[in-house]
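What follows is one chain in structure tokens, specifically the form predicted on its own.
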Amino acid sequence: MMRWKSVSALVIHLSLLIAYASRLPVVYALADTFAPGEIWRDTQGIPINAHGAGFLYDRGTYYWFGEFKVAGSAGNKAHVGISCYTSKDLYHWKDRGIALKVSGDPDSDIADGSIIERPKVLFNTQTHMYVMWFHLELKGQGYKAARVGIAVSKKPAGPYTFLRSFRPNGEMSRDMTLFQDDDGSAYLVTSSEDNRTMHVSRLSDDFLSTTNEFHRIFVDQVLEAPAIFKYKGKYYFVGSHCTGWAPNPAVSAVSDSIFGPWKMLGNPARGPKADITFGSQSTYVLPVYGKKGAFLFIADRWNPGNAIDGRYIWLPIHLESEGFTIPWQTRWDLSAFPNFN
């Protein structure tokens, strides 16, 4: 007799037995797990499309916010808009549709064609507006514009409404994303001086632009796909070098305060092919609301030749007392990390 070791995986086991004999596509959100690199479902059975996400995490739904691909090459750019998800549970995601359309209006800024990247999504407690920022270059100039974009929605899941784009503190703005304190105050992270260093600006108040309060981190460092993430008094950061859509090593840092001075950790990947982050990309840290000391590394493996097909990395960071790993796991849940309860 066939013994199972847990109930996911004997619900896995039948999930494949049912989609077998029925010819039907796998729908992997019926297990409580994450299979980093495989084909993610939604709730209704269809392939998650964000990439580059960004994730809100608002009374009690976790949103997740990313680029909307189609198929070939020409899916890298903006045809559709930034995309919606809401999950309860981490494991299982429901389609809320389109976010932020692109325009139809060829002279909008985020006009069809536009590039539209890593959408990040902030609340601000004063204006009671959730506001989006996001990286974008104008139609028909390539990665020439290095600019950010900004919309604001009444509601998490939107829609959004663009407001406008610019290069924040004059400065070239591309991979970016998001952090907001233990104190509410928000700052934009971001690749700058064509991507030879990162940028922190703090956000105003109603972050719907930056401060003349910004300093220049890793230096001449060529580093983009920035996340950040905070625990015990500490400001952790996870990026990678600058390959195009090719894969390399992970690149991590601490500080004790996110303006710096950082001090580097080498690449934080474990197991196979940790030499290029497990053929990935970060876009973003998650920590698990309610559970010290759990966070989430998200990360994309980016398919240039046929964009919808990009697939999504997510895996346990271990915490560890001069740093951070991030070991790979095949297939894993949320019992994997150490001081979860």
Second form
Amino acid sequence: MMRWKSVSALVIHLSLLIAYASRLPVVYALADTFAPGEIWRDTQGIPINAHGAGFLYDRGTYYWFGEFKVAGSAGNKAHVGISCYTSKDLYHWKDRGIALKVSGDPDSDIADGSIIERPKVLFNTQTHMYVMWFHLELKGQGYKAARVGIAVSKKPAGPYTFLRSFRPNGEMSRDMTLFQDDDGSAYLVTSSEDNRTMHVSRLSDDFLSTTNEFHRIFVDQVLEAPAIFKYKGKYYFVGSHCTGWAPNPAVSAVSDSIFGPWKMLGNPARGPKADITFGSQSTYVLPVYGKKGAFLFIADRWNPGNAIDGRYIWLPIHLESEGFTIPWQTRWDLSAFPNFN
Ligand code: GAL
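Compare with the form predicted on its own: the form predicted together with beta-D-galactopyranose:
After this comes the whole thing, all chains and molecules, with the earlier chain placed first.
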């Protein structure tokens, strides 16, 4: 029978061991799966902080850009900037730091306390610059300014230098995305006219401004959170209705041209809570490099009361003859795509 003395010695040894072990760098056994809505840790074990995401694929590496949020409702404004993470396989993400920092100058358009949302990055082959566009709201003006901001870098992970902010074609611009077509041309797709109608503008050759070639799409439909992808010559759209941070049914559409006319296809979400897009809102559709027909729906489950704890909803897009669905999965991996190997 074990005596009390040896039991307490064992307890002391165990607690010393635990205390020591907790000081060691933790090696996380990160699984090769996606678990939508669960806390997702980077390669250091810290929850990924990159909301309203945009992605870039560059020479074998995926770059994930997003809004770096702080805790509480303060996190709904920009106090740090745009973060960047990199991955080779889409499952394991390494923190590459802050790609675009808010400015300490209170007069800057990107001052601490401004609103910087939904960053999207493209590489420009003419200037060899990485160009970041984002939704910008000037400090202290709520969502009235309705501008885009542009920043550039010579390296994909940054640091990015802020260039300027403006209203594309003089028109309001809130939730936005960029889309680059097969021929290299790029487009801004943005909620304009106080969110009533979206505008698609072709970007200038250096991607630093819009051209005046712009079209109104989804006229009076009041949509936001746009994401575009292209498959077999057709353009697909996924977005949401406008209910602020609260989720609502997603919207999808298909077109032969990015400028429209777009044919509405309804809510592509399937499964539990499909009527509120699984409690999330679209931000991007990510093509898996080199795998035809493999597209990831990327969305945010916002948490405006504690913005840092917003979650990521990544799901496989299921392509159909005309259109697509997004079936819910609690855990999945890239083998979900047909012919994926
Ligand atoms: C959402 C939008 C978010 C953010 C939020 C603010 O509708 O998609 O990016 O702007 O409104 O309420």
